[in-house]
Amino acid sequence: MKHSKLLATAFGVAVAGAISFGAQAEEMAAFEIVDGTIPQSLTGTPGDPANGRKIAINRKKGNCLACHVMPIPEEQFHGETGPALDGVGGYSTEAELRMRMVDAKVINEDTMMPSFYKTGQHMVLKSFEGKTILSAQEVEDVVAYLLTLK
């Protein structure tokens, strides 16, 4: 079995004014990657679907429906370079699904999804520098989203 520790801190100055996405002056929550997967919640709180429901579609957060086709008819231009999500839930693991979320690359050093969950990542907007796309809980509110997908 393979173990690996990671503990990262996410550091974020706010301007007054501005607009900035993703979560600032945060302290990463530690995990723990077993086997691939992230089996323990980063928050310990559970996730709200329907609020993963509503960062999934949000263009500016998950914005999920630009690389995958989703069950959210009301919603238009689903991308289809990912593969499609209608029954993700049914197929994967919360743990692996985390994981997909934290860090894609972990499963597939080749993915085109970004991590949503880390810092340092390259070619980034200085907007995004030294952040993560999603906070900790929200994370965990779009793997509980992604759940219900079955």
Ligand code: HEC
The other form holds:
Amino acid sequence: MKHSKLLATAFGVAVAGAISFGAQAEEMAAFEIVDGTIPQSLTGTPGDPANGRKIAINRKKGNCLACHVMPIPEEQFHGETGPALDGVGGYSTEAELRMRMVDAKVINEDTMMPSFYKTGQHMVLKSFEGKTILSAQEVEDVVAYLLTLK
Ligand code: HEC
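What's the form predicted in complex with the named molecule like, now that we've got the form predicted alone?
Shown next: the complete complex, the earlier chain at its head.
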């Protein structure tokens, strides 16, 4: 009993430590691009679609609404630089969506869409130097959310 409580405490500390460490300060996850897609999860932890939706709205994170119409009626402004994303989960695979999120420029080098999991981009804020816009798990969360848009 005592032993398992100790284990639980140690686990709790590890989890809290991972969170306070800061999403963008983590080491880059290794990933493999296969035919212009990323089949494997960046983290091995299933994405959380509800959190992905929040990231899509958040102007300091995904800010997807700046360029895409999405089925998020509580937000008024939706840009139209990119295509509407309603239905995108129906005609895209998870591997395709993950590639688009990690680095849309692999799919189209002239795209306006930011590469959300890439360092060393042009015109980034100083505070983003050497960091990615989203963490690996945030990418997984957004992919999980996009897959719900059928
Ligand atoms: C600065 C504008 C911009 C932002 C911000 C942006 N995108 Fe895009 N996105 C585009 C454009 C433009 C395209 C069209 C394809 C291209 O340019 O290659 C696109 C294409 C896509 C596609 C493919 C759509 C299809 O029909 O296959 C998906 C999925 C997507 N974006 C998701 C997102 C998500 C999710 C976010 C937020 C995390 C986001 N985008 C943020 C501009 C943007």
